[in-house]
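A lone chain, given as structure tokens: the form predicted alone.
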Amino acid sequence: MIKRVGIGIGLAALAAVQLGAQEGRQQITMPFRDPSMPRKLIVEGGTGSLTIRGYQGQDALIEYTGREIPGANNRRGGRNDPPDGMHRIGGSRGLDITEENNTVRVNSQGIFGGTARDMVIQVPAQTSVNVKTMFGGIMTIENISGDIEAENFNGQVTINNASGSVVAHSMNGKILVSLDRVAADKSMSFSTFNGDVDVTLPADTKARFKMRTDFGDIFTDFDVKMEANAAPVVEEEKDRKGKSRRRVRVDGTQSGTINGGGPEMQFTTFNGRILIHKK
């Protein structure tokens, strides 16, 4: 059985979901089916900033506020300019929220236009979080002890006071992560194409680092026992004209261990620094 919220027709008929409004801000309360079982939050799509925060309650609280995007008309070739004699009175996106098997899924529909939706979602701290946005602003996740998978295609990812495993990725934005505890048996990954990867770990973390930056440097205050670089790879191949040639590839990845080693942690950026701090 699925609890579903569609912003619009039929919302008032769902007694399990509460909707409130204050100064243009809307809030939806979506209960998890079984508070005694593991919970999961999935967020997909949307434009605007997104904050996910752990709290001491039992339900998922979803707040959202619409706003205009500065310069959106110019980027879309004036498509959103008001016709002569008219003015804008709306243009927000749809929102679809479901609960099934203790998983709350938030689908923020629509990615183009002159308006964005900023969201703040609160869930119990032990909730696992899986979030993916395409054209959002800053993504912030804090006070979560469950596992985190976060992907912000065009924007920064910030994770604070986390204590589960973390996979964080951006195509165009900084990765900024601070962990209170590190799971002893789970690998992690922190990557971006364009931006710094800045991660803070507890001082007693046991891990094996795999680090690569093509245009940047790597810094840390941990005592890292570096490993020998991988041997060059020799390949026989053919060029576009079918002529044979030999290529030697040298992988720029560097590896090392801290506190005797442990689960693998990958730190990757193409254009930026890697900073690994001791908490």
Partner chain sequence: MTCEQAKPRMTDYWSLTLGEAEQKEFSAHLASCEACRSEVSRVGALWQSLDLLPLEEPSGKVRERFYEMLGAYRQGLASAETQPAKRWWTMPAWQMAAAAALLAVGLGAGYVARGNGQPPAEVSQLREEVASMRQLVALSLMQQQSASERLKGVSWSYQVEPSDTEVLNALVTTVNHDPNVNVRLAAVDALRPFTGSPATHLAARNAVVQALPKETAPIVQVALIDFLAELKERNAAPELRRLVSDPDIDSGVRKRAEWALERMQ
Contents of the next structure:
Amino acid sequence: MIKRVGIGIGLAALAAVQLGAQEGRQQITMPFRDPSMPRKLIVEGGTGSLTIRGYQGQDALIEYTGREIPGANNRRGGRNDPPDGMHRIGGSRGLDITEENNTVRVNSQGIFGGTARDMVIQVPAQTSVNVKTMFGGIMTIENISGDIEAENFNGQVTINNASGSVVAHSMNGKILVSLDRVAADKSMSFSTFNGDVDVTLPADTKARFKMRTDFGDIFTDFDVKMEANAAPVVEEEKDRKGKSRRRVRVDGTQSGTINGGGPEMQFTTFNGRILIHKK
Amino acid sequence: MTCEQAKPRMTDYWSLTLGEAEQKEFSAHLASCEACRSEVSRVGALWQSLDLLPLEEPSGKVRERFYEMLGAYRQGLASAETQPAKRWWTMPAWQMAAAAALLAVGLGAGYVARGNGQPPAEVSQLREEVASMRQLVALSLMQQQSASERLKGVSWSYQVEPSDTEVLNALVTTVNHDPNVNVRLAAVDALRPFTGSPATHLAARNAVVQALPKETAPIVQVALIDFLAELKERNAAPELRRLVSDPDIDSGVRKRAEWALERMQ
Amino acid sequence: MAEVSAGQVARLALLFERHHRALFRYFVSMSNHREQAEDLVQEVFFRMLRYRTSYDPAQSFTAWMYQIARNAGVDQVRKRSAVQVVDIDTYVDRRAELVSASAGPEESASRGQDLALLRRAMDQLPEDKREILVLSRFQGMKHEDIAEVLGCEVGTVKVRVYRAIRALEQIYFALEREKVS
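Can you switch from the form predicted alone and show the form predicted in complex with its partner chain instead?
Next comes the full complex, this chain leading.
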């Protein structure tokens, strides 16, 4: 059975929905069906900032504020557009929250009405979190001890006090991750196209790093035992004038181990630095 | 006891593993043979001193990798249990393979020659068995729900023989359809060994060519483009040209595509 | 091991704890290459897991393990026919350091040298002789088990162990003379 909270569709029927004190701010409680089983939170985000935080309770608490994106809406006249002289202070379209098999799914698509939705979701710390935004802003995930998968389109991904595993990607933003603890057998991966990959790991982490940046440097205060690179490739190529020349290419991926090695951790950025800090 | 009979018993003598009767005979021989007596004390000293050689200790990595393997194996087993069709080890074919492996271990013991000639059939059979075990672990991990587990499956794929088409197919599926960017990125890299095996290099090359138009994440696009340039894969030229001229494509990706086209000239 | 073949995979952990060091030392003695030895240890336990149903409880576990180990070694040699060569001097130096670190200060100088020499003699011993010496002396295997591993008669094992230690003696004294002169 699926529990569904469709805001604006069946609002009155849901005791869980509370109107916040602030204008346009709402809070929804969605319990996980079986507290003894593994929990999972899936968020498909729209526009706006998104914060996910581990807390002491048992339920998923979803709190959001709608706001107008200035100039975002060029098509005027639809029933979803503000009438002349008015502005939007809240909204509900496109927010869909379901629970099925201990998985709470939050689907928040808000760009079409020209509104952004800033959302804070609190879940028990031991919850696996899977977040993906299409147009998103800043994404922050804190105090989660489950597995984290985070993907952001535009904007930084910040993950603090994680103690499970992290697989994170941003297309156009920095990846900033700090792990309090690292599970011994988890593979992790951090990547961005444009931006730094900045990861802090406990000093005793055992891992094998695979690092690649096309335009940037790699920094760390860990004692990394580098593995021999693949042999440089010498290739003949023609320059613009058709003269042939030689180029020596070293494969961009570099590998090394810390504390004797362990599961693989991949750090990738096209345009940015890789920073791996020791906690 | 003659000297010829006494010599092979010396190591037993030093190790105190001679039987009572043998011990008596051996001692009697020593008493009567000056040469053996001197040999027993001289070589015996060397035998004892071998004890003093420092013992090499393995690093902690050995233990860690072992438990990781055990965990992955159990996980693979568990997930295979839930898919009855795949319980291949209960099939008669598997029992036969097990019997064959037993035979192989027995026969393999007689094989002493090293590094020359063709591998005997039993050794290659052993290798096959191991390969299919690794295949199982890689395949089952690549189907897990969590991206971290799927990443682990992708790294396991480096341990199969590069001619393993089933694992290659799983990687190709991952490159094309995995919802997670990081997993796709890792899987693209993992295709590399397969381009070096005669059995799979065509399929692996084609997979890279076909993945590029479907890919939307720039970081994976760049990885695919680099790979195609490295392979000098001319079949990808039309798609690369399309990327170069598509204004919606990230400029970094376009430049990389342009560079790849130049390299293929 | 019979329990492992009954499917209780976790029992393998117990066997690992009991045997992995000895196995590691066997591989180090055979290859002089720590990392490769570690890989091979992993490989052996992997194969045990894989072939656990092929283990005959009537057979000695140690013998079975070394049969697998030897096969893994053979495969490894074939796979990396061009393995990197360890510089023998660095290697011996490192060994000597180990020795002096573990011995008492007054003994260490002379004993360290003798042991470094012994180590070098071991390394120069032909592979088959080194193997049988390692199995019988370092791994403490019974002649019967070695015979099972090598697929020969117990009598042959005894003769071969004897020949191996004699060969070691000759190399050792040759090295010593070299040093003195």
